[in-house]
Amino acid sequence: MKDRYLDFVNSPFGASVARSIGLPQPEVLRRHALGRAEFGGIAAIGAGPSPTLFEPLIALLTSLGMTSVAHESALGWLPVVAQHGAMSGRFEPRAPGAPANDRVQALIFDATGISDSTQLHALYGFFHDAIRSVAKSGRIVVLGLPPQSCTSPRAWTAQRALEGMTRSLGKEARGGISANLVQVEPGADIEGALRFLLSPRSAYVSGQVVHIDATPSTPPADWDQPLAGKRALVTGAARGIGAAIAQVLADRGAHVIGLDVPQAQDALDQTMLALEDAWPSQGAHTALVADIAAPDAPETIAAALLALGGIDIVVHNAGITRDKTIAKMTEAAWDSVIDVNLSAQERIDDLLLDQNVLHAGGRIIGVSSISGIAGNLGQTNYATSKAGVIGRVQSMAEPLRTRGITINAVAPGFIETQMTARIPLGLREAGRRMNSMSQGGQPVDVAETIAWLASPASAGITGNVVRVCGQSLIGA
């Protein structure tokens, strides 16, 4: 659905009106577009004492075609860059009134060496100097350690403090700028996560904490097609967010098996045919019709996937709502939502894992919701099911680790879909504006986040729940 307010305040006349009467002016977010450079520009580097990630950072920025400048907190960056034969300079804060092309595309702060609260002052020095220098739709990434990996209470305390800093930066930056914290275990591979978080593909992901463990990752042969040769099952693929997920996974090289209920077969067939039209070199994608809540659904799905040679990626997107306050909710409405949104996922995954339909090194990605984090009036059944999806991610991550399988979830906020278009105007506008981006997200934002979690380069990311909500003010 169109956001008419966003369009209006970004038109010449609307922008003038907004400025004159003090209306908020949300930025039109820069998203990935065919033919437009994904990376480029300058990254400003800051650091606390004893940073540990300069080497992989230099290699990453070089591969992305980005140049760097070093803040005074990170002057150790310059000799390391020189050792790599790269170019860098010193960061100069943007002067008031300087042209927009003087701005940097990203701020990256290496906080991995911070081991005491007194050392957090380095964050103030860097971001005080640099926050005004970030271009619209720019990126802020703070790199730290998982607090629980720290060997002293003071280090744990200081590393945990980075969450509050990063989330506050996301709320202060404005202009479509996102801010995220990446907790990096020693020896972890940061390339896949930073390629996503520094790119337009993460436009609606902000205020998040991503944990990367030291599991070895395999970089794809082609970063534009990281899912080439992979088969991906997407449930609820006929329309809306599910169709967007199918499109992005296909764009990233995957053969998509789209699944939906019999009533949606025509829409599902059209979605799968559209993938073939858009990417003819990939051949036919597969439409699979089944009701995931049916007793025989796991066996039907497993048999179909085995006939294709098994599966590499499972995206549990299918879901329903039956909204009522619990006092007015029927027993059938409660049971159906829990069954479709949660129990069916458990049954399907159990069989896919037991029969090795999901290959070793596979990916399971669930679609949760901010309702599962914060709860929602009239959605006790839905919020319970979506909180359960988070519980599955947290409980299954460790058992699946021995097979090299990761399990993660995305938790969308207000996304512009046919479902949200039916929300009353006042509630719809509140959903759009009550986040740091002051607008709703697009289905593609959810899809791009899922494609990142599905990548071979995300082997060290498991047990994570990533909100795709523009840093919604609702929930944790």
Ligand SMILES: NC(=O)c1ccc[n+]([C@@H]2O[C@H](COP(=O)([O-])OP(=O)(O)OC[C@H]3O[C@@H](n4cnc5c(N)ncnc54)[C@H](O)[C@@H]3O)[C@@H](O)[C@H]2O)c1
The other form holds:
Amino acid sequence: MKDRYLDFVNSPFGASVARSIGLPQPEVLRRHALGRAEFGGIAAIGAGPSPTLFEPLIALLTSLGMTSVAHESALGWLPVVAQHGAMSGRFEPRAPGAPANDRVQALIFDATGISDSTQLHALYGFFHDAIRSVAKSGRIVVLGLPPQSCTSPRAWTAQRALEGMTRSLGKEARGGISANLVQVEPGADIEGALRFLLSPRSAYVSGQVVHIDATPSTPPADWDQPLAGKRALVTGAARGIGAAIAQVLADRGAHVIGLDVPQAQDALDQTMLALEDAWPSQGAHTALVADIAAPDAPETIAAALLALGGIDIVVHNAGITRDKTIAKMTEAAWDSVIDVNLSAQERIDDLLLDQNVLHAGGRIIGVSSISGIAGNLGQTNYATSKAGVIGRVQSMAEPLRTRGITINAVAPGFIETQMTARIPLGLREAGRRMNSMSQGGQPVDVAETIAWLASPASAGITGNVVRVCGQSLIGA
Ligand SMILES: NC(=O)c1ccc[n+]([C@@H]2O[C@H](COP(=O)([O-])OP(=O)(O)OC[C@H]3O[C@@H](n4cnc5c(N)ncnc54)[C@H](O)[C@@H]3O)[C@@H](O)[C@H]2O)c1
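Please move on to the form predicted together with the named molecule, as the form predicted alone is already shown.
Entire complex below, previous chain first.
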């Protein structure tokens, strides 16, 4: 659905009206676009004492073609960069009114060596100097440790404190700038996560904490096609977010098996044909008609997937709402929402795992919701089901580890789809604006996040719930 306010305030007339009467001015977010470079420009680097991630950071920035500038807090950066023959310079705080081309695309702070709250001062020094220098739709990434991996209470405390800092930066930065914290276990591979979080593909992901463990991951042969050779099941693929997931996974190289209910067959066929038209070299994708809540659905789906040779990625996107306050809700409305949004996924996964239809090294991604985190009036059934999706991720991550299978969830906030177009106008406007980006997300934002979690480079990311909500105030 069109956000007319966003268009208005980004017109010359609308911008001056908004400025003069103090209305919010959401930025048109920079998203991935064919033919436009994803990376480039300058990354400013800051650090606390004893940073541990300079080596992989340099390797990454060099491979992305970014030039780094070192803030005075990142004492060791320049010599290490020089050893690698990469481009770097010293960071100079931007003078007020300096031209926009002075701006940096990313601020990256290595906080992994911070082991005491007094050392958090280094964050103040860096961000105080640097935050005004970030370009619109720029990126802020703080790298820390998982607090629970710290042996001393002081280190745990200081590492936990990074969350408050990062989330506040996301709220202060404005201009479509995101801020995220990556908790990196010693030895973990940061490339996949940083490529996503520094790119326009993460346009609507802000205020998140991503945990990466030390599971070795295989970098894809081609970062533009990380899912080449993979087969992906996407439920609810006929329209909305599911259709966008199918498109992005196909764009990233996967063969997509799109599933939807019989009533949506025409729309599903169109979605799948559009994939073939857009990426003819991949050949036909597969449309699979089934109601995931039907008793025989797990067998039907498993048989269809086995006939294709098994599956590498499962995206549980199909979902329904039947909103009413609990006192007015019918039993059928409760049961159907819990069954479609949660129990059906459990039954399908159980069979796909029992019969090894999902290959070792596979990926399961559930679509939760910020309603599942915060609860929502009139959505006891929906919020219960979506909180259950988070519970699945948390409970299944460890048992699936032995098979190299990761399980994660995305929790969309307000996304512009037919589902949210049905919300009454006043509530819809509130849902759209009550986030750090002052706008709703697009289905593609959810899809890009799923494609990142599905990548072979994300082997160390499991048990995570990543909100795609523009840092919504709801459930924050
Ligand atoms: N739109 C949002 O703002 C938003 C926010 C948070 C979470 N979500 C979640 O994202 C997912 C997609 O949402 P959407 O907005 O695209 O919804 P949508 O209603 O536009 O699409 C859902 C799709 O799932 C299919 N589906 C429903 N029941 C099914 C079943 N039993 N078997 C197979 N397919 C079935 C539908 O036919 C439809 O094609 C849902 O899980 C939803 O709860 C959406």
